[in-house]
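A lone chain, given as structure tokens: the form predicted on its own.
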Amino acid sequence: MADVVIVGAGVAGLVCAQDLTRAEVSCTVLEASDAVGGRVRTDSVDGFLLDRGFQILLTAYPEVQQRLDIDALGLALFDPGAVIRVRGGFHRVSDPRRFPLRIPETVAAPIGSLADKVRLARLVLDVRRSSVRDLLRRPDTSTAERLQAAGFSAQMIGSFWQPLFAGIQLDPHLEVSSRRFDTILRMLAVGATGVPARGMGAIPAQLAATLPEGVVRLGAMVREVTPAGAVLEGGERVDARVVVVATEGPVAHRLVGAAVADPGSRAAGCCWFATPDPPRRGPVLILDGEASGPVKNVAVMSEVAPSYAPPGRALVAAAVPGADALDPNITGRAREQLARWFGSTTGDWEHLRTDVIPHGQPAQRAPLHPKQAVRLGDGLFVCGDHRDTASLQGAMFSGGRTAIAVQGYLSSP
């Protein structure tokens, strides 16, 4: 019997266990799969590193800065800005503060008017000057309504904002809360984006390495939770004074019922291709600014982090956010779109895998209410990105504040 049983070894559950074990609270973490990480996993396939879906790490997240050893992750960074596929060509849009010599190229990019680009600069300056706390207290609308109210043209929204935040928020129609949009934009503006040298799975692996031996138990599928512990699929009971459900939102809803509402799901897909040569050089994110197919973001991952591919090969990630990810023909549709982009060079591309993730993120439409209750009563707690913001930051923050709540409960008379 442990003081606390945590169901799920995703990022939220690992952070919760980390804080509790450091406070000398005994924990058992029950994880159904064969490794830690939840939705943040990386697999080695024929010498390539394939994350489970296209993911990036935003270094400006406060919890990332406090909890992770960034140097140990060997973070490889994307260039700030993006390359936009529009009008049959590729056009670079750069951060003028970091690449002043690229300002003429950015101004000339056919993604909107000069006035749109001035509005972009003003919007970035606004979120940079505002604290995250203040951004999360602003009036909330959809992201689309936020951008329209800021005066952006339909062309600018369609060719830049939609493909960018389709990838980040799995939101091709810009339905997500404007509070969350502002917060993410601030993280992009003040920090860097990248991936660990050994893949995104290195993040939960680093968190798990801080736990005492034997705390995490893999292959332990939980069938039922009660205030007295958890029951595994085989009928085994794991008793505890406190149970923390640290699964993704739909699973938490199934385990505890109406006490945790189903947060809704945004699907994510990613088609991974091995290529003899990179179709585009440089550590850049490529956005589909012309709505030419289901793929909204493309990255040559081996140009960002060479460790993602074996020597002499390149690795392409084609991200498909939203409902298109659930299409059984998504791999073929993605290949056809990339063939139009890059021409005959795609004929010798090898399809490595297609990830289809029905619950990539909770829906989080407006109004967004972060810091939802984590204590459900009778020794039962819940944490995860569905209790805060749909991000690594939200998962870590939720795990940390749940650990505080659990300690308060255990110490109360």
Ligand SMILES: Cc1cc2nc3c(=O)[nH]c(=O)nc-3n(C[C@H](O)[C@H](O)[C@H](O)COP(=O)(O)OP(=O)(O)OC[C@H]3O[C@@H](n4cnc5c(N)ncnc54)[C@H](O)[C@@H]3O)c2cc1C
Second form
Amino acid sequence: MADVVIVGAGVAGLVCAQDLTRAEVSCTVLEASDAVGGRVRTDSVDGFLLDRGFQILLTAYPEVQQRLDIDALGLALFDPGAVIRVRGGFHRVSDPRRFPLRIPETVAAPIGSLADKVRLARLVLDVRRSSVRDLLRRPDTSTAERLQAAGFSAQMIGSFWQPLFAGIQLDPHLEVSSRRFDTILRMLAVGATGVPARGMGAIPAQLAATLPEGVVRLGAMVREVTPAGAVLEGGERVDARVVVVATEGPVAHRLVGAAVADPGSRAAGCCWFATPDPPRRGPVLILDGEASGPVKNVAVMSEVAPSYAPPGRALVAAAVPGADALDPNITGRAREQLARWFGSTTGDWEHLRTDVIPHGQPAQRAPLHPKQAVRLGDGLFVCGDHRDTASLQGAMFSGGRTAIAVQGYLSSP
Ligand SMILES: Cc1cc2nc3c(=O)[nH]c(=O)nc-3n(C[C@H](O)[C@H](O)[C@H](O)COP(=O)(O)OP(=O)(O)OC[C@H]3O[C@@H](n4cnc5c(N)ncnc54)[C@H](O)[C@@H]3O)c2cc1C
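Next up, the form predicted in complex with the named molecule in place of the form predicted on its own?
First the chain shown before, then all remaining chains and molecules of the complex.
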């Protein structure tokens, strides 16, 4: 019998197991799926690397810096800034601090007035100068209200903020908490974004590699938890002194009941296409600034990390955040939209896969309360992004603080 049984081998459960193991607390991690990683996984398909949904690593996340060996991940970086599809053309918008020579191009981009761009520069400066702690204490509204209050025009919100944060927060309507918006904007402003050479799944794989062999049990679907252990689908009992539920929020709610509120869900979809040539060169994120369809951002992944595609082929990820992801005709609609963007060459594109993820992230509406309770009483604990923030940072932070709470519980008389 282990001291602790952890239900779920996503990033939160793995970090919790890692910290407990390092503290010489014995753990068993029960994972329903056939591999670790939860929402962060990568599949190899015909020589292409397909993440499960379009995702990126933000290097400024403090937990990422502390817990991951970023060099070993071989991170391939996106260019800071974005390319915006607007008025039938593509326009580059760059961070003026990092690319002063591109200021004229950014000012000329038809995504809002000059005043909007000055507001953008001021907002970025403001979040750079504030600590995350302070940003999380500001009055909370929706992101849309936050941007309106900052004076941005409807055009700037629709052609820049909406597609950018639709992709990051799976939130095409900018409903997510403004505290969350501010903290993510800060991370984008101070750090880099990229993907590991072997795909996003390399992140949980790196965490899992630090655990002693046999700690993680795959294919172990938990049906019920009690303070004395977990019961698997087949009826097997796994006893422990402590149980940590590290599943997605809605599953935690089902397993634990009212002590963990269902955090709501934001869906995500991604259509993956193999193409003979890249439709656009360079490691850039392309945003839909003209509300032209369900795809809110596109990345030619093989231009970011060549290892994502076999030689001579390119890989396109077309991200569909929000409820559109659940439309059964999503691939057809994405294809039509991208044919308008990139022209007749899309006829040669091979559809590799469409990911549909009903629970991509918790809803995170205002007021956002990060650091929700992880100790539920009687040896029962809960961790995951729904306790903190919907991100790798939030999942890792939550796993770490739960490990501390568990150690406190086990050492108390
Ligand atoms: C498409 C998409 C894009 C994203 N983009 C980003 C991004 O760019 N940057 C970023 O930082 N974050 C991003 N996120 C969010 C980030 O991936 C999550 O916040 C984080 O991975 C959550 O980790 P977790 O450990 O809390 O939960 P999960 O990863 O969901 O882990 C839960 C685990 O529990 C297991 N489980 C569930 N039920 C049971 C059961 N009954 N028995 C046993 N095991 C069970 C699951 O199989 C899973 O492995 C994105 C998410 C998605 C889906």
